[in-house]
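Just the one chain here, the form predicted on its own, laid out as structure tokens.
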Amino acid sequence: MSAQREMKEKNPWHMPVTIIITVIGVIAIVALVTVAVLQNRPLPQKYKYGIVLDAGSSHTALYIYEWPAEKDNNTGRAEQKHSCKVKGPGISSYASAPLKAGESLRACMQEAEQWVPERRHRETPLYLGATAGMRLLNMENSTASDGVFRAVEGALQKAPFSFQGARILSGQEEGAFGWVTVNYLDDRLKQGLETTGALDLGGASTQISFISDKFDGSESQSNSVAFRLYGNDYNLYTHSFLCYGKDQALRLTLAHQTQSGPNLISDPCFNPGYSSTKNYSAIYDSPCVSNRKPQGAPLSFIQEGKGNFLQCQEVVKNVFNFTHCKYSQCSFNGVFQPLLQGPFGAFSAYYFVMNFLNLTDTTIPLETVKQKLASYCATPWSQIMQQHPDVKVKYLAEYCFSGTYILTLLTEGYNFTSESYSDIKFIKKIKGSDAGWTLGYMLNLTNMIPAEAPDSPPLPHAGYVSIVTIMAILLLILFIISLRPLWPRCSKQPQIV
């Protein structure tokens, strides 16, 4: 009896010192392997969706935004699930049978209740957003835009999303839209790095946005955009210079060409061997032109592609301002425009246009890209159908005309010098998603960008971490404890001398 009870004294585990521990030690796992799974669990991924419409002046497009539904604002990012391009011509092009404004959109809208899950579509917001061809529009009848308006409002609200509205977003609002796309895409607005200008190009207008440490809007408030986007401060110059679409440029280079009637222009800036008769009054109904119509000229005209580029260039010059600004410096027109500074992002209009021309590479010198642009001016135009056959006879006229006008908008109206030509890239998308203003627009509306810098997690990484490394030590520790009993009791053992 007395021998059992010196062994239990002798014996840790039966002390209590020895249960506290295996508590502990217990305890330890258990949160161990609680915090581990908890963090590193697979969720089910839920997504929220947002869809806009970019009625333009030539076409309208339809695109599809897709975010983790609990990151609305914070570390998720709104990316492009999915666009469709409507058929037909621009909303504005249907002044005259507003209803087929609507019916138009019918197929893209269908696409859409297929790509967004059905559950989601009565939260899914629907935007249209309408720019420069309704402008024109407005500007020349009010009561033909609301029509068309009325008719596509119609439309969007038979769809099962939550419509919010279709209106015309100001020039502003288009150039600041498309800058904040392409600085939210490459996640310059989160990390506060340097921002990207943006130069967007359509059919009837054109925008440059960008950050100035010259600028602090003082000069020409009506170019100023402030943003507190992610705890940063951004004072934005844009502006938008209406009837400076490539579309409209065109017609603005024709009516300078036919201020006398003739019947016969020699074009520079269609190849040669191009020839095509256009009527007078298809070229100068639009407001853009409107006024300069010559009185007493023939009902057509016959254009004759001569293919120069240096005298396309001097003719293309004449459709801009350079003698009037009442600023320290301008662009055109008599616009206040500070110094260009950082990188810019050139897209829609832009891109498409220097892609078919295979000049979408800027690290090419300002004049061995003019010398290639100059060479497919001079290509006989029987050559550029044969080389082209895919592509409608109406676009492919007039790549001469667009690059040249691309390159001279650049150089002579914004200002790019040789140098600094090399800080533009031409970019159709960033990280899947189209550059443009439509992204933008929506991440405003819903508010998806907060003015102050996102929150922390509750358990960041490095923290996650710690608490790990910690409790693996205290287990270690409370392990080689636990072995206390195998310890060799080498001071009990009796010494021989």
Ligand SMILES: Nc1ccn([C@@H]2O[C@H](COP(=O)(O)OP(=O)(O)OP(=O)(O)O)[C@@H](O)[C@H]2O)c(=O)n1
Second form
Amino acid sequence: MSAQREMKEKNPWHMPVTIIITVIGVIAIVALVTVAVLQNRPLPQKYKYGIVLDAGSSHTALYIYEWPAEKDNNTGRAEQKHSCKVKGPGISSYASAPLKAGESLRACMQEAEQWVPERRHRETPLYLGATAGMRLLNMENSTASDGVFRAVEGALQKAPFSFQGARILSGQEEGAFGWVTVNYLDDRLKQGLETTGALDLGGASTQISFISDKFDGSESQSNSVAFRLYGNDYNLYTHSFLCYGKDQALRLTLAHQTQSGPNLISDPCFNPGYSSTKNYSAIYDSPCVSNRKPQGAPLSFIQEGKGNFLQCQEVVKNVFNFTHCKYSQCSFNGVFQPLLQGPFGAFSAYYFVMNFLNLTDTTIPLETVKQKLASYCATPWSQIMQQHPDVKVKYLAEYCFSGTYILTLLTEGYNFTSESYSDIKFIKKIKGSDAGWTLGYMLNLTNMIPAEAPDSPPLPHAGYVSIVTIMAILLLILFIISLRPLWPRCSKQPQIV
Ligand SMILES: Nc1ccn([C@@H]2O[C@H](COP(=O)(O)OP(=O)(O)OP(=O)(O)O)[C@@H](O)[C@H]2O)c(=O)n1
Ligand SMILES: [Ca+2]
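In place of the form predicted on its own, output the structure of the form predicted in complex with the ligand.
Below, the chain from earlier opens the complete complex, with every other chain and molecule after it.
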């Protein structure tokens, strides 16, 4: 008993000095880790916002983007926080009542005031970009398009945001910014990965944009856009076909079918049993077809559906001109196009139409897709209406035409084959943000994509915390080992009998 007590007394771990040193050591290490971790902890997130109005030919939509405030041009990604569809038609339809174009935006602007925190309102940039509808109106009647711009500018200046102007995007910009959006959202630009081509189908124009290894811009400079993004150089091929959006293309096919000014056309692109009276002046009231209006045509004609996909395809082919090409290769209408290089993301009306037709799966062979579309086109109009009571009749009536137009544009126009068709993905959103030109447009105007790769901290925060903790534990172990001379030597000592 007394030997045991003696040993206890000699055990340095029971000596006050050792205990104090150990406690101080442990406290110092815990304090070191805590301070290091807290000091370098990411600051609480603050967000910035940007608003873009997409004034398309068929409608206007407002998009609100949000991104972490400290990381504008670094690692944070801008994301779509909210979107609002403006009620009514596109702003170009208000040519004769421009003030109404401004008024139409009010409801969505009020929504934007709710979605962007009030303290950020004044610094939030607001842009309006108009596309093919306003391009056509400007060609047709520039006074009217100026009037529409004045009215929408007046309405947007009243908003509490930092209005940065309303303008018409060039076709090149529309194509290029759509491509930037898709690749930015997929994180392909920052990581320097292989990029995705962008296919955008609107109501009045359509864009195709992709990187082709065979394209350096020299063969057709008007189709070339050069970028330096995150330290990588890109030479993008892009083309916008004005009048080849879905609605204008329908006018082109109707113009083709009404060349001789008949009272009745039997239209293979509409379901059997569909019948509608249309005004000649309404069809030809667009610079895309105005010069083709037949002389002495009656006021109106009756369009009757025949529902024949193959015949519809023949009618649609007529809107593409393949007779001339001054380059090594062309898509159509004498426009240069390098060899297709996928993958591709196809959005806007490509998605709306193919999604309605249940044909977004491109792993299905192209022949099967055509058969399914043929069977949709042959379905009686009464049955289609019965099956889709909630779909707008205008859209519903046009899906056979639209599906046929999309397949014809892709295969005959752009030269997609049965194999390369599967390189296309019909998409609406990427990681919660709509595919379209608006995000790319805002990123460009706010300089949010740097030309050079941003400097990033050598270690992410989690890695930093782990290393500091491991080092501190190692120090503690070292410290304990350094106290070894003071360790009790009793337990393993041979017993002397
Ligand atoms: N559920 C829907 C929604 C739209 N559409 C069609 O899709 C086209 C509009 O596509 P969108 O990308 O919104 O065109 P805009 O941006 O308005 O036109 P643009 O880009 O040419 O200016 C219109 O023809 C419209 O009839 C459709 O078929 N089904
Ligand atoms: Ca559009």
